[in-house]
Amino acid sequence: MKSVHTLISRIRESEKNGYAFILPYIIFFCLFIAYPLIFSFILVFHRWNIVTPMEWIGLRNFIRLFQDPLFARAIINTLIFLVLHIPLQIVIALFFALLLNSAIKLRGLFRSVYFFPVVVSGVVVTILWAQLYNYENGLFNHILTALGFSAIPWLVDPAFAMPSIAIMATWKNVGLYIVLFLVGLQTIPSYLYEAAEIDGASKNYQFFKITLPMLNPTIVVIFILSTIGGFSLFIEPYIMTGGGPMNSTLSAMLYIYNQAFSFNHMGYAAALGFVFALIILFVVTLQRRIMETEDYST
């Protein structure tokens, strides 16, 4: 009987220790996740400019949102960025992953080099590329003019601005997806390729019938991660173009930021954020249903 009481007291003591260990995260969650979400939900029904007290306005923020052509433009710009950025990123990441998965010299060094832009500050990378894109003094236009071509208005022409940002964002993030593709490639059983070679299958046939189907789970993950990252597009247009020219690079995140911190429309910015979060949820869910299959090995 005494041993049972001892065991119970030890269990209770371990439970107390467990609560003590998770207490810092509970405090963090309440302060930085739960409270901001609850406050934002309350804020969507108010008009507030930080200085004056909040004013209850009901659903007016949402009525204004659905009548706001600039928010619709920001959503369209973000979708255009995704259409440009995601296929470019997947193709480039898969190409380099296949290259690095083969027996080449200095393979470890190349893996580190490709991943290096991921860990560099996004602000630093954006400032660097803004200098490269400079119309008069940028390196890219210097190379083009030296080769006899005309200079390209990378960031000052609406037709080139968003594709230029998509190229820069791809360079910044592609290292992460190269690593993910490498992990996926290394999990493919080698006997599948050996059997295909015995049957006389070409490299192209092996790629489309073995490699791509086996990489399907990885492609789904990368597609979803790229979509979520693309919807959070902010630093690049904020530093490079400020949303211009002619609002051609105004992303949804940048528009929400402008409403909150440039115009002090905190309630309206909160409503924009909630609707934007629902759009992201819808798009990601739709992607998963389209791309995922029941059997990845077929």
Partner chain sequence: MKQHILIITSVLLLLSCGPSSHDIEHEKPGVTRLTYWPAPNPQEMQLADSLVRVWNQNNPNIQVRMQPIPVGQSTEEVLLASIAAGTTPDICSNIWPGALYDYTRAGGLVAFDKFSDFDSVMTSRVPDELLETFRSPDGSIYQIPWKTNPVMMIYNKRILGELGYEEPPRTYSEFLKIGRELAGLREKNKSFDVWMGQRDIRPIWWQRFFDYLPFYIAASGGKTLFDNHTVAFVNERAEAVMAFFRDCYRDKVFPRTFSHQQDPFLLEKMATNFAGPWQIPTIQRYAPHIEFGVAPLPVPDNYEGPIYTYGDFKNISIFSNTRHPEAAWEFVKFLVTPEHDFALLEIANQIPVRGDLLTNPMFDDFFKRKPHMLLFAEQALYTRSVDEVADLKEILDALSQEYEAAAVYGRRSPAEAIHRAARRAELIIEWNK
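The term rigid core refers to the maximal set of C-alpha atoms that superpose within 1.5 Å between the two forms. Just so you know, these numbers come straight off a predicted model, no measurement behind them. Positions refer to the first chain, counted from 1. First, how it differs from the form predicted in complex with its partner chain.
Once the cores line up, the CA of residue 35 ends up 2 angstroms or more apart between these two forms. Fitting the two forms on the rigid core leaves the C-alpha of residue 282 displaced by under 2 angstroms between these two forms. After superposition on the rigid core, the Cα of residue 26 moves by 2 Å or more between these two forms.
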Contents of the next structure:
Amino acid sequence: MKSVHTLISRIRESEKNGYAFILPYIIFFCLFIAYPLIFSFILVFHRWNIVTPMEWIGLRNFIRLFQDPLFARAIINTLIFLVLHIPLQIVIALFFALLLNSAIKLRGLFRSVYFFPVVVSGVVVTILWAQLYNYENGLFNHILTALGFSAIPWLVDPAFAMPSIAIMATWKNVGLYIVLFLVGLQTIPSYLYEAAEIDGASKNYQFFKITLPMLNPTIVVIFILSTIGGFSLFIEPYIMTGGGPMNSTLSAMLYIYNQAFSFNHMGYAAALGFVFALIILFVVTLQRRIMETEDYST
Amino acid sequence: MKQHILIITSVLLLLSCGPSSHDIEHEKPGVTRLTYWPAPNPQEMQLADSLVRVWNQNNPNIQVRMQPIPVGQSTEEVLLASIAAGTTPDICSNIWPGALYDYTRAGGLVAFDKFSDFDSVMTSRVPDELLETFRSPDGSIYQIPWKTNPVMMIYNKRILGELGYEEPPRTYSEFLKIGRELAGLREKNKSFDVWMGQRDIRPIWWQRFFDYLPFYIAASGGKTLFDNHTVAFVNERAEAVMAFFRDCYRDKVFPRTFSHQQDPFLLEKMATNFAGPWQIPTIQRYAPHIEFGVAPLPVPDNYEGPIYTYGDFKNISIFSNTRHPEAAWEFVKFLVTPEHDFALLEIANQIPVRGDLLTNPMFDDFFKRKPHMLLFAEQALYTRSVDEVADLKEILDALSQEYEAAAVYGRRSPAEAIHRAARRAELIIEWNK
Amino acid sequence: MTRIGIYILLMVGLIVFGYPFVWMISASLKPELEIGALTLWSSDFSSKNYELVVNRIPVFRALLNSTIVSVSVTISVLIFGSMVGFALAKMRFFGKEILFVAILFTMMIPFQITMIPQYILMVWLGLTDTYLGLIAPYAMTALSIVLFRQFFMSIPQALIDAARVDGCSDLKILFKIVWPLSRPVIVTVGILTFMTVWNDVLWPIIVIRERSMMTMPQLVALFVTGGEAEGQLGAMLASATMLALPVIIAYSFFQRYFIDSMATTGLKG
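Having seen the form predicted alone, please provide the structure of the form predicted in complex with its partner chain.
Full complex below, order starting with the chain above.
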């Protein structure tokens, strides 16, 4: 009987301990999550250079934002990036995942090498690719001209610069999705294929009606992570192009950074961040909705 | 963590020392104490250290403490923050004119022209015309032009010589003609890879300090982008400069590529370069075999008169927090005497802004030893700074983008680009009213 | 498709993903004029580029800074993340559900919105140019809490109750009994956190201006974009190689853990 009582009192005590355990997080939450959110909301209505006092300007930051061609440019650039980056990643990741899924020997080695760019710093990848993309002296144009093609102005032509960054980002991230697809492929129960074989379904039919739908969760992940990644693109244009040529690689993050830390427009930068964040949430929710309804239809 | 404990203890120490050192100040009645911030680079700190020592010996009643600008952030950020916090020094000699608007708006600086002997002191050092460019829109002068780094054309004598040119190009046509000849040679011989010049084409605002801005100042005979806070660059000269750079890129006088290539001037793959005096030690160190010359920037064909350029000025200001403006002014006058301008030249290798730099025998010997510096010194008086306007960086950024579109890529006409840049600049100014 | 065809395609993949790194290391050892060449070999390999980098920028200090920051953040995330995860999984207290929903919600907040106010907070607290400024905003992460909670749910409650009966304090239960059982999740959270912090460059660029306090990716990025490399291509590649090297070494030993951990984030997304 006594031990039951102590147990009850210990549970009571542990409830207090529960608060003790979460207390550090509560403090952290207030400082680094709640406060920035609230302050960000205040900041968007002000003009402020951090040093002199804040100045209330109502909705003028937002009015400016909708007249700002660079804001529109940043959104268009991000969309260009995503339209190339997402399909490229899905196709390439699926391609290699299917290859790896069929070959048995050395799968670990291949997987490790494909995955390697994922763990390396984006700074390394960007410096490396800036050399590969170099118009006159880069490896890619050397190969192209050696094969008899004309050199491509990778980073120096406004039409090519963002696609070039999208290709580089695909190269860096695709290893993760190869691994995710591989995990996905291995969880597809083999009886599904066996049943399809018996029904006389073609390989193509099997791929589109069994494999792809079963991999849908991974594809949703690619969409969501890539969208967030596209809006957070920073170090790649920062190192490679500075946002040019002709603002063709000005990313959302780079524009916020410029406004905040080059021009000291904290209020306007906060407003940009606010609106970009809303756009990200909207796009991600939309993607989830659409992909999940597709799920029902299959 | 150790670092933090260190920082915290040092802050505590400073706090506890603060008042007591004040007490010491008041112990000796009649002794005024001033703080002086020079730029935090080794040469200027050495210069400041020796000047302050001389001053303190000669002026027992006004003791100056030298303290380099706290590093970490840019000088502009540090100064703005210290104005807001009321922790400014009395004097600073690293004032960038482009940031002056922010300082004066925050009410941080003392007007020099209120000192009775200002005119006599300044006219003996800086020509009026140049001094006027540093007058703030409210009519006062808050900065004393101290030193400058004029942007000039450095050229490779061998490359030009082999094409048959003994003299560097002086006009746009001459410059383009040589550039087109080089382009023709590259066309004929694939292994020949020499260009007339190359610029970082990224639309980064300060890159325009080395192409568009100095060329505009040169072409317009010393005019800057603004006139009393209003946009003043919608004119033929601005368009001519834009058209010149458009021709450079269109006719392959400059390559349209730039991504962290090796410095082509050092590899002798580039005939000319637009740079300040700091470029000279770099050439002498990395490519001592290159025979180079220094010349004023090319100007439009019909231009007459002295050739101006842009220069990175660093000026002296007194902060309005000072309790001893008169004493601070005495120290500033001490900094700009001929002897100490000579020390600036000798120790820091930077060009003082002085009218008599070429006539005063005091400087003769130095320029005999360093003939390249003489060319920059000759240019120094025909050098203009940036204007004192709000959000200068953002306006230069807007200009950069139009420059990129019109000059580098030829996507719009020079006139349209200038109009668009002006419209955006006006919008930015309007925004900041 | 034949087996040989598959292997050929896989080999192509190997070249595509692996060769650029090999090229980078080789080019960083070549003299400046040979860097443009396709081939890896040079008769003139030397460490000149590395000497230039070491002489020009405080690389070793930056590596030390990165290590201090990454290790501190990882330890903090492991300790506090497991504490909150444990409380959420195994303790009963009022407001637990609300807290968990709030934590899930924080995972959805884009950095775009918190970046500026967090920087201003750092300025006010005087934490710019300090290690704490780099560590504090990452000291706890929602993802680690969620991962820990999920793992701890699978630990039988009886085990914990028994330990309580034996008079163990909750801290002791967590770190002495639960932690030894939780190696997989600790490895996952540890690697994820360490990699994120080690590779992060935006936040250091914002809060650190003083060179001696810069992290390695930041220092290398500024070395390459600023004028310090003086256009020396080999030096840029050498600095990038020095930044990549610790990761290359760690990865070659623990690749399986790296891949499994990073894959976890993907599956959670």
